[in-house]
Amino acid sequence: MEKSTAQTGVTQASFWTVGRGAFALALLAAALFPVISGSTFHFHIAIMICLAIIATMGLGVIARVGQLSLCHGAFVGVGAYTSMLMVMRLELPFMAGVVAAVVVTSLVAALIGGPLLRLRGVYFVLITFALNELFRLVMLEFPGLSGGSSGIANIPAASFGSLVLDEKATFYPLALISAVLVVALVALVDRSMIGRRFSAVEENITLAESTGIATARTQNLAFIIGSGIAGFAGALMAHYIGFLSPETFHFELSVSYIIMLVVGGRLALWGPVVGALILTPLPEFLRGAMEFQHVFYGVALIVILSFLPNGLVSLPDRLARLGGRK
């Protein structure tokens, strides 16, 4: 019996080792693929994946305290418009615009987070949905600020002094480094005392409160961090695409981030990475059948939630258990 248990443990450990190694190689291959191919299209897809990873990472931080925001796309929009206004209207450098985007988005989250996070379950979902639509409608009503339905074009490209990243191949390293830094930041938060408080609140908010954790403040902190990361993604998006419109930050953008998070793994560090890697390029493969795109997303969500409720990142663990039983 003990021998069998030991063999099972060794088998699971070997599965994990192989799984982690394969995952690391897959990430490296995905990062290098556009560089090797040299294709402008591949660079574009890779950049969009990096931006999706950053935004979904922010949503993952909010999910770590048991909430799932449907206004995440609006915070991406706040960051995008803030950076655009700083650079185009105030003529500040690109990095100043990015910093301002993160600060302003975090401040907005801090202002609305207190009353917002008192809501639970479906009420929180509904109010965040309303906030996302409110942001879009307000932006449409102030064309002097947002360009209205026509949008704002010719947003300056990202730059560092005389170095202008106005091509996809030159912008890609910035997007990739930014995504890596955000993943590293979230990993540090997860391993800190703050991360442990997040986990305690997500698992059982009543028990966490009884142990002395300030649950309201903890949830608000997660909301601020996650929204600030979304603002960072929005700033990069604005200077990469070079065009902003209120319709860009429609409710569907928030839904796409939620789908990426859930498909990848809602509470896992690498969940947003896996979700963005799989779902961001998917519309290109479904371009010939756009009417079935949302149907496919729905079916994928049902299948994954049925067989892998913890997302695709839990697949190695599932295979390890199956391997250990044989």
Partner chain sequence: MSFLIIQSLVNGVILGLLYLLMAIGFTLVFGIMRVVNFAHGEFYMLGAFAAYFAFAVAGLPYPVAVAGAFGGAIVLGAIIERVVFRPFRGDELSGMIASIGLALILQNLALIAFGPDPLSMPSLVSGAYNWGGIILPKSRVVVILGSMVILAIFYYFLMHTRTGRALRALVQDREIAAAYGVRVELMYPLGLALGAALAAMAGAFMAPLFGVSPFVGGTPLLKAFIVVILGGLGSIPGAVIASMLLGLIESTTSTFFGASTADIVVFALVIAVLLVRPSGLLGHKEA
Contents of the next structure:
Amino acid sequence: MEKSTAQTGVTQASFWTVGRGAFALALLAAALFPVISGSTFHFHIAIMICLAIIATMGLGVIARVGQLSLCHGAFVGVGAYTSMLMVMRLELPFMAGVVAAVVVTSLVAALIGGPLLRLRGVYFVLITFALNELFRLVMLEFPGLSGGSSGIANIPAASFGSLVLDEKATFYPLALISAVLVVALVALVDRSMIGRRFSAVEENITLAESTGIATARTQNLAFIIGSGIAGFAGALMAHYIGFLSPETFHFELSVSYIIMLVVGGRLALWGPVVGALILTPLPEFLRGAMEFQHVFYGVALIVILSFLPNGLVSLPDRLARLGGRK
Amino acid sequence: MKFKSTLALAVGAAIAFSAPPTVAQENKTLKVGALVTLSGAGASWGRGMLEATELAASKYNEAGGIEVGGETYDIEVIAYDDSYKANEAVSAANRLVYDDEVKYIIGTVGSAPILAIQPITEKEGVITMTLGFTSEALSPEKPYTFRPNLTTAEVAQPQIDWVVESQGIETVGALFPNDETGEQIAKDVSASYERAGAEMSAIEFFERDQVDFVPLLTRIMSEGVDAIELDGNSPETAGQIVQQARDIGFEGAIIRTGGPATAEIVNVAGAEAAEGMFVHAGLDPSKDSVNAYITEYEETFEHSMNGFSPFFYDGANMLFQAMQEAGTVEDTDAVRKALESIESYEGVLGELSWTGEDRYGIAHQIDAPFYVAQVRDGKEEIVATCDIEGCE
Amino acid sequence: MSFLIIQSLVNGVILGLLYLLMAIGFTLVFGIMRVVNFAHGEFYMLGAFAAYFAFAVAGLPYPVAVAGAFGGAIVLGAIIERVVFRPFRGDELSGMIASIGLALILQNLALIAFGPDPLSMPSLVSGAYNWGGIILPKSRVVVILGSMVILAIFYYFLMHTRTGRALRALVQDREIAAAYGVRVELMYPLGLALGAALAAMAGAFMAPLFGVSPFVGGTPLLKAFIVVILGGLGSIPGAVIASMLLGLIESTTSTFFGASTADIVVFALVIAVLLVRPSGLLGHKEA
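Can you now output the form predicted together with the partner chain? The one shown was the form predicted alone.
Below is the whole assembly, all chains and molecules, this chain first.
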């Protein structure tokens, strides 16, 4: 009996090393895929995956303090519009637009985070849902800022000095590096003191409070970091797509980030990466019949919630345990 | 042995009889993209456009393919859904242009999606045929975009002149959805009423998913308007407004200056509420070509036809003719020029040419006959025949 | 002007009653199951289709069509509770996310089955009552009378039957209810089934007013959301007051200021209420 447990321990450990190696290889292959295929369309999909990873990483940070935000899409929108205005109205360089986008979204999050985060669970979901709608309605009401419902076209491409990234193949490295940096940032946060406070708040807010953690400030911090990351994704999106309209930031966008997060793994570092990597290219398999794709999304969401509540990233672990039980 | 050869003979014969006789050698494939809305709001329009394209393509395919520059091609229609969203449209356009490598796209339905995909299609020289009503879709800087349907900008003035004069209308109220199409149409229609000598005394915008219009209609009716204008609203919304306006006792004229959707409006509002409404009609049901198209469409797809469908059937056919005239499917610059030079094309809709030099700076806007109709017993009855110059 | 004020108040009350019918099932489901049901609007949509097929296609009498929609939704709701929501009892967030998945499935299956075009739903009555210049559309009066009857039956069921009392006990406090022998195993499916059935019935009633297509569920969901936030999640009296408030605000603001203003005012109010009194005007204190 004891022997078999020990053996399981060994197989599990080796399973993990092999699993991690395979995962790293798969990521590398995915990242290099468009470069090898050389297809402009594959570059486009890869860029959309990177943007989705960044935005969903932000949502994951907010989820780390136990809150699910339904206005994440609106924060992506705030970042997109901020950067667009900086570059098109004030004629600042692209980098300044991106920095402004991050700063403005973080500030907005800091301003509304205090009262907002007093709400928990479904109440927080409901108010963020209302905020997302309000953002879209207000943008429609101020065409001077947002271009109104006709949207704003011809947003300049990303550029660094004379280097203009207006081709998909040239924008991709920027998107990929940005995604890697955001994952690294979140990994750093996870390992720091702040990360431990996040999970203490997530697990039991009352307990965390009684052990002397400033829970309100901790939640605010997560909200600010997560929303700032969303703003970053928005800025990149604006300059890549080149077109913005308030309809883009409909609450469906927030829902799509939630789906990616839940499918990938709500609290895991690699959850958003896995979710975005699987769900972003998925529409392309059913591009002619999106209604089937939406049905599939719905089924996937419910199945994963029921059987893998920690998302797809927990699958190897589950398999290993199943294997161990044998 | 004998059995085997008999079998081979029989199989051979079966193949020979089942294959179309004209196909001597393997045809090449001509890919045409259909980037339209197939899910969510706007799906009726998207389906109408897609199926029109498929119908036009199948005509050529059944005849053994389309002959261009000495080669014969089978036409393959690749349909992608944009859900009426700019971002989805950009992804789909990237795929059509770079992955499927199409040179021709029928679409998009919406205005925001066409503006969002033009940076790709114009850069790569891909010819697009869009339904999008925005005036920015056509411009001299966008030489590869065509619009094979009439928009409010074309039909508003002649139609409104006619209705205002014949019905003696002095004040008008209007309801528009708060989106890019609504905004554009509100501008065009108001200007036209002013020019026709009527006053636009109440304009209301509302969110697209609104279903209750009684408060807004109360507001408009309190201004004592002679007529309500419903151009720019989706068929469902227009139908609901008609029903609710009649329900609360509005007795003036209801006018829809653009967007052929009478059947859907009558479906939603009911024939009784829609009775007497003035609508824009793109089709003259007394024309044989129109009747033949409607019959064929409904037989092929087993559901009713969307009013924009024949525009895209004619549009797709003009595009195919342009390829044949240019003698190439690869050189879209030549095809574009051939398409521009098509004049007085005999389509389902009647005689078609390109116009729009004055308004858009480029003649990529279809010039088709159109009509003012009045709803009688749930059906359109044509009361005036129009062209861009005027109605009578 | 005073005429316009009265008319807009009347419009507002009518609208409020319609919204109440849209929202009541939503608040019930939250009260019992603690699930914010994003699929609520899709049950409304299915009810509208059921009424269309029973009344416009099969030619059955209208009350039969409504009853059919109600019965069908009871069965469907109970099955869905067992298949979809059961694993998430007690987990509000997961239940809510699952309901988003359910909404995607139902709406798009309807789109595949019925196509995108709006269907022709004949109206029951037309015209309007005119009382000294104040206008009441007959079609709305019919819907409101019908829904009053249903809500009265529902109210009786909830207040004066054993099962109704058990459901209410569950809304108030699940542990105490369980301790007093309420059969939670049965009440959960019943709660979702009733919520779905009320939504489907609203859809069946309002099909002649607001149309039949796979996309008609969006508006009722949004209105139910707002009503329930304002009134308090799970509070039925709160839903009544909030529906009236929403109807009156929408009606008066759109009549005097325009529809876009009305939307912004409503959402601003929603956010204000959530911030000041997160449990809603009449909800239980818990957040």
